[in-house]
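First, one chain by itself in structure tokens, the form predicted alone.
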Amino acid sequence: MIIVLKPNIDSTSSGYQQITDYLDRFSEVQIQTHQVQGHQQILTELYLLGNTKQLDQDEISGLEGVDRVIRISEEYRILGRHQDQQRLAGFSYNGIDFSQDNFHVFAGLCAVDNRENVATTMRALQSHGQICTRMGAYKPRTNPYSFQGHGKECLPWVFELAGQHGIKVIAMEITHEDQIIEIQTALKETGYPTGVMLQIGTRNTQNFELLKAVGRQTELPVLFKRGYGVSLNESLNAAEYLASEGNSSVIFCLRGMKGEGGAPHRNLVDFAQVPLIKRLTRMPVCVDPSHSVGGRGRAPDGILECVHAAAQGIVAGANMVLVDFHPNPSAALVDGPQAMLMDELPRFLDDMAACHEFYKSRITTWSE
């Protein structure tokens, strides 16, 4: 059961005290409190665990401070939608709104290689009005002898360059909980010139101890990638680990499923599940065409297959696209063959914006 409190009700209010006094009568019910930063106000939700069947929903609804009460009808207790269309879907971070209604592009380097390429990429993004990017400092690799990323050593100058070029949010993968502290420390020491969205890569989808550690901090939002070899349900339950520890500012990313069924693409593109995830959960949904397609193949119509895949996800309602660009892909230290060229950036951005506008027109058509 979920109790949604009225806006800006907090633990110091009489309404909150009345609710907790009522719930204290039921020893088999535990309370978890979660706060969600909306566009203009903080919303508090109380998650009741244990034997909630003994609770009277109408009686709780009548308590001071209660907006409404929701019976949990499916999994994903915190991130699930639970057939309640009024629940806040999304969050705000560093002045940017992320929801199931808007759209952002995170174009950038899969792995940070040198200062010059980072500066070139951010300069190009700024010139085209972009305020988000992806920059990999920590890179899990299949081959232990492959480049693993520059780690914490590159964080200060990456963050400073982001601030100089108006980048508000950087999606950055982490592989160990110590890297959370490294990122937070670098942000503080550089004066918070930008923000970071922690990325959970597909290899760590079921690294539950890492998920718990990321979930315990609520300063930085999370981009959670679907596991490439597990079911959607397993991945959604894994994302719930983040929220169960306190961080519900989560974006769910589809990045293709591992298997020969997608060959010759790197993975089997799974973007048809964008609307399904939006129906089951409150999370904004991201698509990653670069790691799904894994190459620069070009269709007979002249459009890159990666761009076609991104368009499919956005027309289906995706709220974010994570895509690889590089000033010199042939010299990239990670995933160069799938990176797009910087001179392709304006066409890509225009195409994605047009796809999102078309998606909005589809909503109008089907609402008539």
Ligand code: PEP
Given for the second form:
Amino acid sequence: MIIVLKPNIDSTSSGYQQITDYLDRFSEVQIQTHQVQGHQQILTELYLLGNTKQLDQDEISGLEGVDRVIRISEEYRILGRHQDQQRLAGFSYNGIDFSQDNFHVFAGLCAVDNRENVATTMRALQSHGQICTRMGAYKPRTNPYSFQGHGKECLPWVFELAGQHGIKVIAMEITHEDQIIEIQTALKETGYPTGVMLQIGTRNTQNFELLKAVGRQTELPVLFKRGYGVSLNESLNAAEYLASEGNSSVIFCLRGMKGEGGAPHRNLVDFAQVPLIKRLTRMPVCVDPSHSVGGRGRAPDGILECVHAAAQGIVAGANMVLVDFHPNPSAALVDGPQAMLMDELPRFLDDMAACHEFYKSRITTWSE
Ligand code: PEP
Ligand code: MN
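With the form predicted alone already on screen, would you show the form predicted in complex with this ligand?
Whole complex next, starting from this chain.
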């Protein structure tokens, strides 16, 4: 059971006290408190675990500080929607709202290689009004002898360049829990010129100890990638590990499924599941066309197949697109062949914005 408290309720208020006094009577019920920073308010939810059958939903709904009470199913306790259309979906971070209604582009380098390419990319993003990017510093590579990313050495200058170019959020993958502290330390030492969304890569979807460590901190939100070889249900349960440890500021990212089904694309594009994830959970949904399609194949209509894939996801309601760009893909140290070119950026942004507008018009069509 979840008790949603009235917005901005103070834990010293009489309404709050009344609820905790009431719940104290049930020794077999454990309470977990979760706070989410919404657009204009802080929302507090109390998760009741244990023997909740003895609780009277109507009685609790009548208590002073209670907004509503939701009975939950077993799956995705915190991130799940539980058929409650009013529950807050999404979060705010570094002044930016991420929700199941709005849309952001995170275009940038698959891997940070050198200062010049980072600066060129950020300059282009800024000149097109972009405030988010992707920058990989820790790269999980198939081959142990391949470039593994510059790691913590590059963080200070990447963050400083981001600050100079008005970037508010960088999606950055981590592969080990020690890297959380490295990122937090670099942000602090550079005076927080930007923000970081910690990315969990597809290879770590079920690395539960990493997920627990990321979930124990609430400073940085999370971009969680679907596992490329497990079911959607398993990936959603894995995302719930983050929330169960305390961090429910999570965006769920589709990035294609491994296997021969998608060949000659790198993976089978799974963006038809965008609306399904929005129905099952409260997470904003991201699509990654670069790692799904994995190349620069061009359809006979002249449009890159990765752009077609991104458009499909956004027309179906995706809230974010994570996409590889590079100023000089042939010299990129990771995933150059799938990167888009900087002179394709304005057309890409216009196309994606048009797709999101079209998605909104589809809602109007179907609500009439
Ligand atoms: C990435 O986004 O850089 C990446 C490695 O993606 P994935 O985990 O989806 O393979
Ligand atoms: Mn990559």
